[in-house]
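Quick heads-up: it's one chain on its own, the form predicted alone, in structure tokens.
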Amino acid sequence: MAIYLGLDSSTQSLSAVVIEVSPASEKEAANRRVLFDLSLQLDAELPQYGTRNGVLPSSDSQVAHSSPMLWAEALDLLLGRLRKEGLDLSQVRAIAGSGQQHGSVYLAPKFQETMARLNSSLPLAEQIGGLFTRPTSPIWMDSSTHEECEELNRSLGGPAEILELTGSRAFERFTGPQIRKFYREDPQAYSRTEKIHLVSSFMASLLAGRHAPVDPGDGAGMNLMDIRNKEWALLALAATAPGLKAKLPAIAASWTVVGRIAPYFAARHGFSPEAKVVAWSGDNPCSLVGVGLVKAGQIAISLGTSDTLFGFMPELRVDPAGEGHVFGAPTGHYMSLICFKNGSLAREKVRDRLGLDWPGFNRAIESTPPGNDGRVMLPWFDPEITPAVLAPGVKFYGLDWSAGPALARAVLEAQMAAMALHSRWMGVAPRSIYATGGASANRVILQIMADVHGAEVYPFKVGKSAALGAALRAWHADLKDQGRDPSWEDIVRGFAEPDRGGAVRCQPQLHEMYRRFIELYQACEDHALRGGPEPGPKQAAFRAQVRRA
């Protein structure tokens, strides 16, 4: 049997999924299983870093940073815990991982020399503290680089040109604008920086003890990679900061074997010195594989800290509105993605405002009518990514904070309507949706998802889709490294398959109602963001139609 380890360094946690495969019967689903499924919550397990939901507190709502030392210490801690739980790490053939996309890490010279001198009897965090030219890392929730995005637009010819070049318009959370901000605010620290890594390539570099490459999946989330050629876009680099290419890792295919595991981890945690470290990718590309989206025609919705809607894309297609993204897929193709920042934290804030637990939250939803009598919430508790909302603020149409149970329904219907509205550019009318992330266990949420999108929704038994996808990528890369050419459909079979017995089916009459609700929601967005007409008449018409039905 062969064992593969997948890790996921997310905003709030570090997770591991370990899979076991019988090499003699690799195409048979019965000869594969998940051995371990373990998570470490960052705030609770490492409180000394002072994070809240994985983010350092800030007086500026647009600033969101975390600590790269936190991620490094979490890695050391989780590997030790896997060993204590009974996993024989010496049997792990290969390790791959996923990292929260867009976060960046700034390393001083002599990283590789320091990694080679590590003492395996001492914790990792005690020995690498001097390696960072920027002590904190901006992450995907940061929206403080609007000025830098405008500068890039001017330098590169505008949003449409950046979109065509990199697959996304210039987004505040993307790594390129964040690097430019660092260069402008602290040019001396920038000049001292030897390498700028993503969270994914940083974690892979720790494991390998050497600078790891960036893969096209995560590299596409930087506004710095040519999405067609999957190489650094020299014009974008020059517009961002001087000498940037030398400071970035190489771009390499997702199945690249970076090298063998660093001696530190072999000695400290019992890995075989021959264990392979595979290039890491972003959490969204890894989730694509982790939910089995390796061919066209299906989408997935991940309900996490942020909510994301994504799908497999065999050929490149960009969003003309510039709201969606195109990333490289671990299969070598592309993936489409839309990110909504106000995900689980928005749901939790409404739940807490109502003083409810999750069962109570569900009962509140079930006590209110679908469509909420045309009452709409725009749940922008934090600056929003899709649509672009820099100044946070919840907005109401036909209700307020005193609306009681209607608030629970309002936040969910708004989130699902926004997903349906802003995913139209993908050109896919899904018949099925794979649901993953923490909230995918909530069938009340999944029912609204099914009715709004007009599709059957399949939850996943393994909720850690990014970590599972990373483990599957480790297996795939190991086979490729052996000179074999495995099919991705064979790789995901038996692992990345939904719980078909737990399918949530669309109710056709409610889907027709929600088609009208989406148009009402769009009118509310237009009024709030673009000064469109007051949506009151549309709300009245919606209520009248629903009551007649």
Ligand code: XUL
The other form holds:
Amino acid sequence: MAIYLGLDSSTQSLSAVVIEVSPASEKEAANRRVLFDLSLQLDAELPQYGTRNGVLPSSDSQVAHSSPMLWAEALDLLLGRLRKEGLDLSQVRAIAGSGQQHGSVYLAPKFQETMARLNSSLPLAEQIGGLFTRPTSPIWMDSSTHEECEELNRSLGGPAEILELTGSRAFERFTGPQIRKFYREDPQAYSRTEKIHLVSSFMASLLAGRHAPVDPGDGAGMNLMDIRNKEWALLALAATAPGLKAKLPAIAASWTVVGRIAPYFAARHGFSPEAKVVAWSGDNPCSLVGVGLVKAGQIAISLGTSDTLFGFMPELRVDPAGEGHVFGAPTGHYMSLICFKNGSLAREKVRDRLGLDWPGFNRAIESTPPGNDGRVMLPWFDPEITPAVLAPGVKFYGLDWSAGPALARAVLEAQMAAMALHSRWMGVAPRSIYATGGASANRVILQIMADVHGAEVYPFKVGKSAALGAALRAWHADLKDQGRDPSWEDIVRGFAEPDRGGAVRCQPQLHEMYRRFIELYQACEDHALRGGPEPGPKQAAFRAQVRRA
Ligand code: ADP
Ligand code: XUL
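Having gone through the form predicted alone, I am curious about the other one (the form predicted in complex with the ligand); can you provide its structure?
Following is the full complex, with the preceding chain placed first.
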């Protein structure tokens, strides 16, 4: 049997999923199982970095940074823990990973020399401190680069041109605008930087002890990659910062074997020196594989720190409204995605405000009527990505902070209505939805998802879909490296299977009501963002319709 390790360096945690497969028989679903899964919460396990939900404190609500040293230390800690828990790391044939998307790491020269000289009896974090030209990393929650996005619009001909070129219009959290901001604010540190990595390619570089490539899944989240030929878009690079091409890693297929594991990790954690390090990808592209979306017609919703809705896309199609993204899929195709920043943390804020735990939060939802009597909350605690809201602030229509249990329902109904509304460009009216991420364990949330979207919702037994997807990618890359050409259907079979017994069915009469609720939600968004009419009359009409039904 062969063992593959998938890691997921996400906003709040570092997770591992280990799979065991019979090496010669990728077509047989029988000889395969998840051997192990483990998570390490960053705030709790590495409190010395002072992060809150994985983010460094900032007085500016638009700035969100984390620490690359924290991610590196977490890697060392998690590998040590896997070994302590009894996993024989010498049996691991290949490792791949998943990283929170868009975040960037700025490395000084001599990275490779430093990695080659590490002392395996000392912790990694003690030895790599001098390697960063920017001590903190902007992450996907940062929205402080509006000015840089505007500049890119001006240099590259406008949002539609950037969308056509890179698969997304310029977004504040995307790596290109973030690099431009760094160059403008600290040109000297920028010029001292030898390589700029994504979180994914940084973690792969640590493991391999050499600069790893960026894959087209994560590369598409930079506003720097030509989405059609999956190469650096030179015009976008030139508009971003001088000399950028030399500072970026190569772009390479998601199944690229970067090299053998660095001697430091082999000696310190007991890996075989032959263990292969496979290119890492973004967490959403990895989740696509981890929920088995390797062909068209199905969508998944991930309820993690961010909420995302994504689907496999055989042919490239961009969102004309510029709200959605097209990324590379780790299969070599494309994926569509929309992302919401006010996901789990917004739900937690409402739950905490009500002084409840999750079961109490669920009881609060169940004590209120579906549709909430037309009361709508726009839960923009933090600046929002979809729709674009740079100045945060929760908005209320027909309720306020004293509304008690109705607040719990309001946050969920708004989140699900926003997903249904803003995913229309994808052109998929799903009969079923695969649900993943931390909050997919909550069946009350899944019921609202099913009713709003009018679809059956399937959770997964392995909720860590990004880490599982990474482990499956490691296996796939190892087979490719041996000259085989496994089909993705064969790779995911038996692993990335929805829990059919745990399906949550849509209640058709409620779906009818939610179709009208989505219109009401849209009217509230229009009022809040685009100067649309006050939605009071629409709320009254909604209430009257619900009463009649
Ligand atoms: P990420 O990988 O983005 O760091 P996860 O997918 O692990 O995040 O999800 C973490 C989130 O899951 C937590 O912030 C928490 O709010 C949410 N969560 C966990 N259990 C529940 C539950 N029973 N109900 C609702 N949300 C939950
Ligand atoms: C996707 C995005 C988030 C992060 C979270 O575009 O910004 O989903 O990948 O880790």
